[in-house]
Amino acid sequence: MLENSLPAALYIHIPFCVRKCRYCDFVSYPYNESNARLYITGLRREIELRVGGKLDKRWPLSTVFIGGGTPTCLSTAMLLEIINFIKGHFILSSGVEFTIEANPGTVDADKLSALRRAGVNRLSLGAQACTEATLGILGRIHTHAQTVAAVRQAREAGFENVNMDLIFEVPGQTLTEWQCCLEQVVALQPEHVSAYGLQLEEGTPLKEQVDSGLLQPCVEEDGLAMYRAAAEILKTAGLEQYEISNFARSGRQCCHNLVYWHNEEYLGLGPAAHSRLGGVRMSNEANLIDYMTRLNTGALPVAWSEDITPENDIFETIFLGLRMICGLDLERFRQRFGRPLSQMYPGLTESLVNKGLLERRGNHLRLTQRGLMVANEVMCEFTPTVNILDK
């Protein structure tokens, strides 16, 4: 790999859980040892591959994010020879944002202190829900009893950017309940909250249930009200809305997601991890056996690839702009392509204006309120369906 190709944002899959949740299509195994330490070894191999063990060659990053599957189900032991391959291999920033994804059923004291004292320095707890019903359809494997100790046992750790996951638009769910859970999330202060409308992904038990009809699915007018409910009390309590799905306090948004949104490059490693390089996207073997075998003939274990086209780079950069609540940044726009956006798609952007749907903020074109609520259909509305760079 060309070391000018690095990014500076890194994001490792950890492809392990305790059990797999009943709404999810992640690519993840049950949790044994032997596989763990099968991994752990494909990931060295794979960082060396990918970046090599030169000290003077370490690629500064300024973004690291240990997402899964359940990173925190792997032991502590486990997860520090991770964190130094990283720190072998990369060099960390000063203001390095570095985040791991846990699961409140698989942390204590004694871990989130270890994770701490190694760097880690942002908490992303699965919280999901707040009630043992719900919990209970989406097959998490905690209870909210433990989410509350899981923050107490952060703080107590010395983590100051704890974010907390949370699924709305669940089955059987109520909007009662829904502002419920907001509220008792609220009262343990977290620094970030990113809430999702629940997928209902083909194959996973509970779009089976649904689907048999054993389970109802949440109606438009409900999750849309949910929606509203989660941006209302998050805000009344500080949490200001930043992205579509996720609200910060100042100064916490999350780093990392903001390269996706600002379509910049990144490098992923382990099974199933995506990356975007050098105008290249490409995603690694999913099955850790095949995984492994690519390692050990001294290839990259890279699945799929393509280049990138300059008409998709612009639609996606476009798309994850506006997914912004602050919008797409019209001069970084017309510096990242050379020409502005109004010449890509004359009359577009001021017919979504027209309608409601968009509008201008200083140098920004962002989502009304309105367009939020269908925010899909706007992002759609720029497919390039010509080559958009001969108008």
Given for the second form:
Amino acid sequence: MLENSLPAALYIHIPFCVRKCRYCDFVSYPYNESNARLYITGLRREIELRVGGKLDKRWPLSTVFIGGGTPTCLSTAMLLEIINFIKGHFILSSGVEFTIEANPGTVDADKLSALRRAGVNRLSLGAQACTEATLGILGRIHTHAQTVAAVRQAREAGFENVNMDLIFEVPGQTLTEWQCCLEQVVALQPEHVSAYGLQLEEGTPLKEQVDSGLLQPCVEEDGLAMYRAAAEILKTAGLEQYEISNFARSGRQCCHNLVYWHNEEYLGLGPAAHSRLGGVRMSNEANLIDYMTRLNTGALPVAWSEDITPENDIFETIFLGLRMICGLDLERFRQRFGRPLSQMYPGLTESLVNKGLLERRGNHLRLTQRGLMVANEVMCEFTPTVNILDK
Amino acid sequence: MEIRQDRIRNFCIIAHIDHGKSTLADRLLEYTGALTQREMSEQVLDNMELERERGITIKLRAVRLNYRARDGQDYALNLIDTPGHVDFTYEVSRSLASCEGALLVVDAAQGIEAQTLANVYLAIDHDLEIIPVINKIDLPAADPEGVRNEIEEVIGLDAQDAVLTSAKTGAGIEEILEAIVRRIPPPRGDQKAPLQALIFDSHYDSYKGVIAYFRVMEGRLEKGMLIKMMAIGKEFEVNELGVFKPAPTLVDELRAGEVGFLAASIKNARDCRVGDTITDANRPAIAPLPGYRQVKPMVYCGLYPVESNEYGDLRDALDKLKLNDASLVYDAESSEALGFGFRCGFLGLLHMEIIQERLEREYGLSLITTAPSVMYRVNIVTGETLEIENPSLMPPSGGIVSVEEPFVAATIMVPQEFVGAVMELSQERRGVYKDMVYLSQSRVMVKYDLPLSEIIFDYFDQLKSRTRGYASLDYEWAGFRQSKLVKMDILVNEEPLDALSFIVHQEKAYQRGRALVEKLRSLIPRQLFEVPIQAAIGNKVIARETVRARRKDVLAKCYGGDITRKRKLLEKQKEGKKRMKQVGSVEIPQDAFMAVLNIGEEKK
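Can you give me the structure for the form predicted in complex with its partner chain, which would complement the form predicted on its own we have just seen?
Up next: the whole complex, starting with the chain shown before.
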């Protein structure tokens, strides 16, 4: 029973940054060495608590994702310590996808080589933008030149799978600038690109600047045009869109994120990390001190957990599945929940198909091009009503 | 305990909102020991949550105060609370009919307000002994002498014996009690005569049925007595009889002059009408007490459940509210846009808001309220006259000979420097100037005849804002008058939305139609398609706006593995949609149906 629920995906959250970006509302703290040391102690303890007893049961991982924060603001030695600890407690399958996120301003040839040699085989670079003006508005610490250098160093270090994160709809950003940025990124030949429309989150400095009128938010028409431009330019460069915000060369889709979109289980470690384990969603203490305090008492640092009700499981499977361009596998859905989707939401699919927002392709139900642009409107229609399972 | 009739005093308090009536009532309770200071949760008489919030008294309550006067005798003083708002004039008249005297409370800094004046005249009509009380003398801006003069000049009352008080500090409270004992006459009424008791209020108790509040005018009322409601004709056995001190205290009988409550297993509030007379079924009075009438609504609106399956709940809730509010009138109606609901009649806008809020708060209903309207009299070519309470039912203009609308005679009291603003506003709102009187060097009373529909529209709000809150307004029914009125239809997505139709004066039609479609454009959220909004008179479209299509609504990042956060965002989005009414394929928020009230005349 327990063996079956051992997830094949591991996420490690490293909650430090050189400086927090102006749009970011993730959990991260300014880097300093003593906090980083404290964190590593805690992380090791959490790993031991989580997997200690299961070592002999062989917990195999097919994806590992070290994210943040900015993982690469830790020293090479610290990162290697974490990686070795992971390798000591889990079994990495032969084809494992092992990703680390990096800020172009926090890597150099040596660090990248060391990471590659330690087994990390996918580098996710937070490039975000290609002009100093937009990088400045976002509050990034790096320059475009550093992005270019980081990609070159990654290649030299032996990374054959590089992702570049980009952000559009940034206040002040123009469509031309964005197109130009995409061209520059394409020229660097990454295997994968994530292009995110900027979400102005409550409490972030950027949101405050927009609310107070200091910055003009991007208008919807421009946002739409930017989104279309991304799909078009990336496609021409051989990067096919496979998810709302993600583009990849054939065979280079991010396996780790596919775990989320298929609504499968994953283990998250580190402050504020989320997990889905044995039908329960949980998140760790976000505050480093709280995280440590829990661990010091020998307890798991879980701050919040929630049993996934069958209704929510269904809803999450649907909206996550619809994020993928290929859509939700209806046959797999039926096998997982014992009943076809059409029976749980009578008439809904048809009505959304008639509105031109959804379409059937073989066994899959997917968003149309138009539906993709208003995905939230479509997804929220599947909000569970209590009786979807009674029908 | 036997109470001699000559030791009873029945009185009420007349005051403008904010002039300190509730605080004064509290002090009287406290002084007479009806409640200790600790027991007093502020302002005991306002026992409905809503009343507390709005600082107004909606329902009447009666409390008995035991007071040993300076003459050494014990007196029972019955304080009958009265509402202080223009919507509730009939309720005021019933409580006045139950009293022999009234305290006229005037704020020492503010002076007399229009509504106070109206109620004082009502009290004078009822032959009540009026004791002027000048309250809030502790305020720095207090001008008791000025107010004294105003009372004498404006009302014509002798104010030399006015009691000066501060309900806040407690100064003058004993003087008020003494004045009540000495100046207000004891009730008359023959204890041996056939019973006549006036119902001045009622409320519904889920265990005991309807509780009636009454004043015994003649005869005696006993526990176990078979009583008859004279207007309704139904009989009941009294199983509980009592007085409020202010906690309910059971008694065996109440005699002429006394005030109390009874329960008689009355299941339906329609059987216990405020204003009706209770008599002894076995020895009935020859005639009921005068003054009973069914109150007529002034303002109408449609109330619809957002979820159509709540129609039955809405009907049940209205039935229950009707139990303690005889003035609420409702009839089932249906709207193409909103489905099944009710056309409800109210005494005024405040009354409407209170009912609406109670339905939502106490009965958990989610409602759509259409913009309030008045009743129009439409004379049609066949010679018939139609009474139209729902604008969408107005016949086509071809069949109409003329339309009449209700007018009110409005009295506005205002500091002299705002007279110009008041006249300008009244003129803009089709007012007919009647009179202007200087109450003092600085205060003026202005009289206008105004269409009631304009008062409902935004006259009162505008009056307050253009006079920086200094103006007070009172109005009374002044009959129907012919006007050049047209029906404006609103089309949403090319379909007429009946619930948004309104009736407007020809000269203002273009302006209001334009303003309304602009307002609707801002209220109706963007849909997945373009939604045109049009205002039309007959077949002629006079204004058009478009709600642009929502073309992008997609959440980019997945928040790491935080699926719950994303799920909650989607649930919230869906929740927002559920609060809207689906009309055809367009989702319309509740407040859009009231938009006609908020379009603002300034916007041209």
